Every structure is written in C-alpha cells, then in structure tokens.
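The chain below stands alone and is given as structure tokens, in the form predicted alone.
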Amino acid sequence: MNIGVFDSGFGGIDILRHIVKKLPQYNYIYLGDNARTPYGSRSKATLYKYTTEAVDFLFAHNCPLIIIACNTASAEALPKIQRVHLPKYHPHGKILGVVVPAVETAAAITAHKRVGVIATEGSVASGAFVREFRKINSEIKVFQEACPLLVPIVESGENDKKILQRALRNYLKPLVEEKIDTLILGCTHYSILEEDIRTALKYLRGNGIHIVNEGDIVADKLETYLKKHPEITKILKTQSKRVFYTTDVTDRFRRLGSIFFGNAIKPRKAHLS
C-alpha cells in the first residue's frame, strides 16, 4: 500500500519532497494533472470532477491515504468529496488537504492577528482560508490576494527574474500596506518561489513578515497523523519507492518535476476518467 499525493501540476512535487525527507521509508505515488492545469480559474463543478477522477485513480493504485497537495482542490472540492464521494465509493479511504495545516500554523505564529494569503483565484474566491481562520480565532484579520500569473510563470519554467519580481511586488504590495505579520503561500507552486517572495517583501519593506510554506507543515502534520492512526501505518509498504504519474508526459514535466523533487524522475502517463 502507498501514500498518494495529488496536485494539478508540479507544485505538489515539492510537497512530496518535504514528505519524503521526513518519512523516507514509505512508498509514494504522485499524480499531476498537467494536461488540465491550472485549476485556479476552473468552476466548482469542474474542480470536483477533476479531483474525484484523481482520487479514484490513486485509490485504484493502492493508496489508502491521499494528500491533495493543491490548495484550490483542497478548498473547493475536498469537503464535498469527504462528505459525498468517500462514503459512497471509498468508505475506508482517507484524504487530507493542505489548507487547514497552513491556517493552523499561521494562526499560531501571528503576533498582531493580521495574516496575508496569496493564492489562486479559485482558492481566494472559495473563502476557504477565511472560514478556517474563523474556526480557530475569529479575531484574526485575513487579507487575500489572487495571483493568477504565478502558476503560469512557474509551469512555464521561465527564469525571467524581472518579470517575476514585477508580478510579486504588484501582488504583495496591498498585503504589506495592510501591515500583515504572517504570509501564507496558499498554492503549492509558490514554494519554489519563496526566496523570490522574500526579495519582493524586502523591496516593499516587509522584512519582518513570517512566511508559511506548506511543504514542511504538511510533512509534519502527516507524521503526526500516522502516529495517531497505526492501523494505516500497518498496511503501508516501506520499500522507499516513488512513482510519478502525469496526465501529460512531456520533457518539461521531467525537467521541472526533477527540479521540484530534487532528483531525476521518470513520469508515467495517467489516464483519468
């Protein structure tokens, strides 16, 4: 049995990299829906369809535990999947998202109760981050900024720092002006941009802002979850195997996926339906 990790593109591979570093003994299957990325501007119905197809694929590939390493899918599709799809089709399966761990961490470290979130249009529109903060501490003020250009920049593999910095400064300026003290990178693609984001914040005089990067957080939360659920760890294989699937096998996926993972990967073609 394997642990499944799903994302709309490359970003989740960075999440997987952090998980493997923390829990190297388990077998992992990664699925990237690169043929249909980005998810951020999709309708709720489309997001639900795509995400259910992805989890069905991973359950069929012997993954009793799945991590949806996509904030948009976690925000828009996961609640309904857990409420409707799992009980009907995979009653023994478990699915975890990335939004709640990020919110819990940010809520714990914000000193002035002013948190910023940069994310896709879909994640911002869903209101998922705001809802989760209200559950934890309704006094925390949440300021969101949709960043539609960032995922295409990352997915393209282009390295034009001037264009990237211009986009980042444009997106981050309103949040810095709101005097946030904590910033959630609310899309897994953004983790690879963390140093660029720090550079943009420094330019905007937001030096003291804490950055919440989901990679380390999700890995820590998964370790805690497995300790609390020995019935899952008992059935997981510990052969340290990593298998990568994508809905669009290309040289670019191999190249960028290898950069995100930190080692060369050999992706296989996935057919979702």
Contents of the next structure:
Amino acid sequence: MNIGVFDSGFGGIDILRHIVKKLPQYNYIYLGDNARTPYGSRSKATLYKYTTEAVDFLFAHNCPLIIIACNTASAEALPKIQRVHLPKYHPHGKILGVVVPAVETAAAITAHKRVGVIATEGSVASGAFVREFRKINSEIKVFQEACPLLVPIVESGENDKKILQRALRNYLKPLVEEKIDTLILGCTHYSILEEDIRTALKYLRGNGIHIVNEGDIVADKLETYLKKHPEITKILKTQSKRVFYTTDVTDRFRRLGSIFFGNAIKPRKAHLS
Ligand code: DGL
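What's the form predicted together with ligand DGL like, now that we've got the form predicted alone?
Once more the chain from above appears, this time first in line as the rest of the complex follows.
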C-alpha cells in the first residue's frame, strides 16, 4: 500500500519532495494532471470532476491515503469529495488537503492577527482560506491576492529575475500595505519561489513577515497523522518506492519534474476518466 499525492501538474512534486525528505521509508505514487492543468481558473464543477477522477485513480492504485497537494483542488473540490464521494465510493479511503494545515499554522503564528494569502484565482475566489480562518479564530483578518502570472512563470522555467520580481512586488505590495505579519504561500508552485518572495518582501519593507511554506507543513502534518492512525500506518509498505504518473508524458514533465523533485524522475502515463 502506498501514499498517493495528487496535483494539477508539476507543483505538487515539490510538496512530495518535502514529504519524502521527512518520511523516506514509505512508497509514494504521484499523479499530475498535466494534460488539463492549470486548475487555477477552472469552474467548481470541472474541478470536482477532475479531482474525483484523480482520487479514484490513486485509490485504484493501492493508495489508502491521498494528499491533495493542489490548493485549488483542496479549496474547491475536497470538501464535497469528503462529504459525497468518499462515503459512497471509498468509505475507508482517507484524503488530506493543504489548505487546512496552512491555515492552522498561520493562525498559530500571527501575532497581530493579520494574515496574507497568495494563491491562484480559483483558490482566492473559493473563499476556502477565509472560511478556514473563521473556523479557527474569527478575529484574524485575511487579505488575499490572486497571482495568475506566477504559475506560468514557474512552469515556463523562466529565469529572468527582473520579470519575476516585478510580478511579485506588484502582488505583494497591497498585502504589505495592509500590515500583514504572516504570509501563506497558498499554491504548490510558490514554495519554489520562497527566496524570491523574501527578496520582494524585503524591497517592500516587509522583511519581518513570516512565510508559511506548505511543503514543510504538509510533511509535518502527515507525520502527525500517521502517528495518530496506526491502522493506516501498519498497512503502508516501506520500500521507499516512488512512482510518477502524469496525464501527459512529455520531456517537459521529465525535466521540470526532476527539478521540482530534486532527483531524476521517469513518468508513466495515467488515464483518467
Ligand atoms: N496546483 C495549483 C494550486 O496549488 C496551481 C497550478 C494550477 O493552477 O493548476 O493551486
């Protein structure tokens, strides 16, 4: 039995890298829906359809536990999947998202109860981050900024720091002006930009802002979850195998996936329906 990790494309491979670093003993199956990425601007109905297909695929590939590393899918599709799809089709299946762990961490850090969230248009529009903060502490003020240029910049492999800094300053300026003290990187692809985000914050005089990077957090939360759920842990194989599936096998997946993972990967074709 394996741990499944799903993302709309490459970004979740970076989350998987953090998880593997912390919990190397388990077998992991990664699924990237590269044929249909990006998810960031899709409708709720489409996100639900795509995400249920992805979790069905991973459950069918012996993953009793799945991590949805994609914020957009966690925000827009996961609540309904937990409510409707799991009880009906996979009553013993477990799925963890990335939004709740990020919000719990930021809520514990923010001293002035002012948190910024950068994410895709879909995640921002879903209101999921704001809703989760309300559940934990309704006094926390949440300022969100959709950053539609960042995923394409990361995926293009563009290395021109001037272009990136310009985009980042533009997106982060309103959040710094709102005097946030904590910033959630609410998208798979932003973890890899952490240093660039720090540079932009410094330029905007926001260098005291705490950055919440989902990679580390999700790995920590998974470790805690596995300790609390021995019934799952005991059925997981510990052969340190990593298998990568994508709905679109390309050289780009191999190249960017290897950069995100930090090691060469050999993708296999996944058919979702
Ligand atoms: N994986 C998505 C997320 O974390 C970003 C890429 C996309 O839009 O598909 O929201």
